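One chain comes next, on its own, written as structure tokens: the form predicted alone.
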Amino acid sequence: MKRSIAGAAATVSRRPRIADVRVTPIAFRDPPLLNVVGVHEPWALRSIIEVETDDGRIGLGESYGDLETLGNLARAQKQLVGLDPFDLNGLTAKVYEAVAGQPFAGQTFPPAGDKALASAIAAFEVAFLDLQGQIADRPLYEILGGAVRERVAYSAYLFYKFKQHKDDPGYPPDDWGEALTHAQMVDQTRRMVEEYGFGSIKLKAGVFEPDFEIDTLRAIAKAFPGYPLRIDPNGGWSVETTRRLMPKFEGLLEYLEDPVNSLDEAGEVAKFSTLPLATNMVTVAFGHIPKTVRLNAMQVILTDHHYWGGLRATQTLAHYGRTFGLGISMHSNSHLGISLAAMTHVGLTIPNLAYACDTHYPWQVEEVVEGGRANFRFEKGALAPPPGPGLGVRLDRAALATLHKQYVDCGIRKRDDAKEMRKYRPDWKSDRPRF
């Protein structure tokens, strides 16, 4: 019996810690989308995250690119080192040390929200438990609490777009080709259907005037007659704008996403609104939840791991929409595919995922990952995850090199999408609303 005794501690003695944590900028091409603020810069900016045990395995994450994000990682990146993978809570309070300068002890959330620290966590957390699949040898779903369902469901993302990136020849132009008018929208939607088989449909909206996107919707719901829509104009619209157009979205919309640009609009809107109304920008920390139920602002939330704080922040925010009545569905960004599949990892074990989530990966073409974007084969609009344990994925070094060169040489450091628009409209000013 002793000798089992000491065999067993000596099992757990050479439990793995972490030995190295690796964070590499880089940067992918990103066609010239239209939003509110302006239009996509030429590349877009990640941070890929490697955090790796003594026994050789390497956990991925994927995080923003952007200087400010850099930093944080920076500073709590050696702070991890000789932890174990399965100490979550170990994890935030150091990242609480490094990031916020202070111990990790339960805080009440701050009412203001705290995405630097919430991001940097979350980078973190994700190639944790990307290690704690691999060394359970379980997928990472079952990590977090088992499925609920076999696919995700992501949606369409439609975008006014440029045919190219102006003032830049080397870069060659995206084969989506222009989408300005209702005709190339629709165009544009049925090739999203037809190549990934969507069966919801979003419109990145505040480009042009409210009416004449709304026609744009209107064109393509005749052209795809049930299917689910929903417009995102980002907060350009004001609560006037708001009151007047909302007629005009009986029975076309699903939900109406972040039409004004703060909690207390969104409060005004919730008063005369006849649809659900969505949120992944007045409502994006757990601080914000306590004034958006007592506004009634909100009826679905659009999480997102990457700034709640992680994927189990995640799970709990679904909580939260099973406790207040808020329907859950998923924001994106421009993304690779270590978030995709973090994305539908979690995706999976939500019971209350209301709505089919965002996804920026149709308009990507390169990836980080081991095997590219065949890890990514998307059924009817839904999304299994990549097989194996842990993420499913690995990460290719030849690619990571690309790409990290790709950030050393593009010169970009912040997301600036009204500075690019400038090049095409030297006048233009990114104030919102814009109508």
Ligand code: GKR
Second form
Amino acid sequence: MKRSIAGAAATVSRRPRIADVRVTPIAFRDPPLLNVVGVHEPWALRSIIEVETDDGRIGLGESYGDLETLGNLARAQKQLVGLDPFDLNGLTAKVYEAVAGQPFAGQTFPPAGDKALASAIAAFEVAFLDLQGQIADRPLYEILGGAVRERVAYSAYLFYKFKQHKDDPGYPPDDWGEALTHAQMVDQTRRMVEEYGFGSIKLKAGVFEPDFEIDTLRAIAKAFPGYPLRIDPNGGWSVETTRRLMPKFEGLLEYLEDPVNSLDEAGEVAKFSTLPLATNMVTVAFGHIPKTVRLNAMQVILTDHHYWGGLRATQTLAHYGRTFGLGISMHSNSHLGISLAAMTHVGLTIPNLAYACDTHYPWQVEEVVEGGRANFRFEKGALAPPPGPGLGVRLDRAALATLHKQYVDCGIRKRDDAKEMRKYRPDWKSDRPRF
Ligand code: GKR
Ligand code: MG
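Here we have the form predicted alone; I need the corresponding form predicted in complex with D-glucarate (GKR).
Starting with the chain above, the whole complex follows.
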């Protein structure tokens, strides 16, 4: 009897435990992409999360790099030491307590959302799941329940853009050139489609008068007939502007993303919309779902594991989609390969992922993983995750050091597209609605 208890204890003690957690802020080159708020700064911020076990495995995560996120991650990271990487409930409780400042007892999701908290949980959850995959010697999508498809479809994400940044960032201009006219946007689309094979197209809008942007869409539709199109002005239009524009979208769009800036306004738009409405702005947390459903404000939710609470929360959101008849698509922000690997793994597992996902990846040139961008080969616009256990990517330490130095040197600590735009137009205001 004694021997079997000792044997059980020995088995338990062989389980790896978290021994160290590191969070490194980085900055990478970003082109001058335009949106309703302003223009992208020369450097995009992210954080790279490393969760190391006492047997030397390192699980990776990638999250936002602003000071609020870094503060939340710093508050939580030390609390994770000693956890079993399979203990995701333990992880949630620790992060909740560290960030929310109260014990986690399964509280009801707040109606106002809990994006910052969910983001902190997500940052570590991906790294824990990466470790689980490494320990089980299985790709992450198998840890998440298995793949329902071989590749995840992504869409071409078009941006109006300046040729180069206003201030010299110390690196050469990107090779996409200016995109401020319909013809230039058609050229941008062609390059996206030829290089990546994307089969659907999204236009980031809210930059010019809506009628000009609709003419851009028409030019793209003419050059690429049959490609599903979307437009996303990030809440830059009023309800009345959206009402006026609605007939122009018929037959042109597969969905209309965030025309207005609040859930209440989206509910108004839904009353006259002839198209599915999609969002990554007004329904961004589980606490927002009851009202979204009550108002029938959205027909498509763009999930994003970075702020919905992780990869498993993304799957849960997809289940809500099935429950309430909401379509599921995927949002992105400027990101690197750890995020892209995570997006792709979870995308493989969601049966009702009905639309091609967003990714900013074509706009990036730098990487933080071994093997660089070659890990990600789009075929006909779709991606399989890098092979290997867990996420399938490993950290390139030299690249991490370079990108961290860029963070230290660039001086940006919070994304501010409006401030950057004021370098071009000193009277620029980012109030919404703009139109
Ligand atoms: O990168 O400028 C951008 C986008 O506007 C991004 O910030 C949005 O979060 O891509 C996003 C979106 O779909 O709203
Ligand atoms: Mg959007």
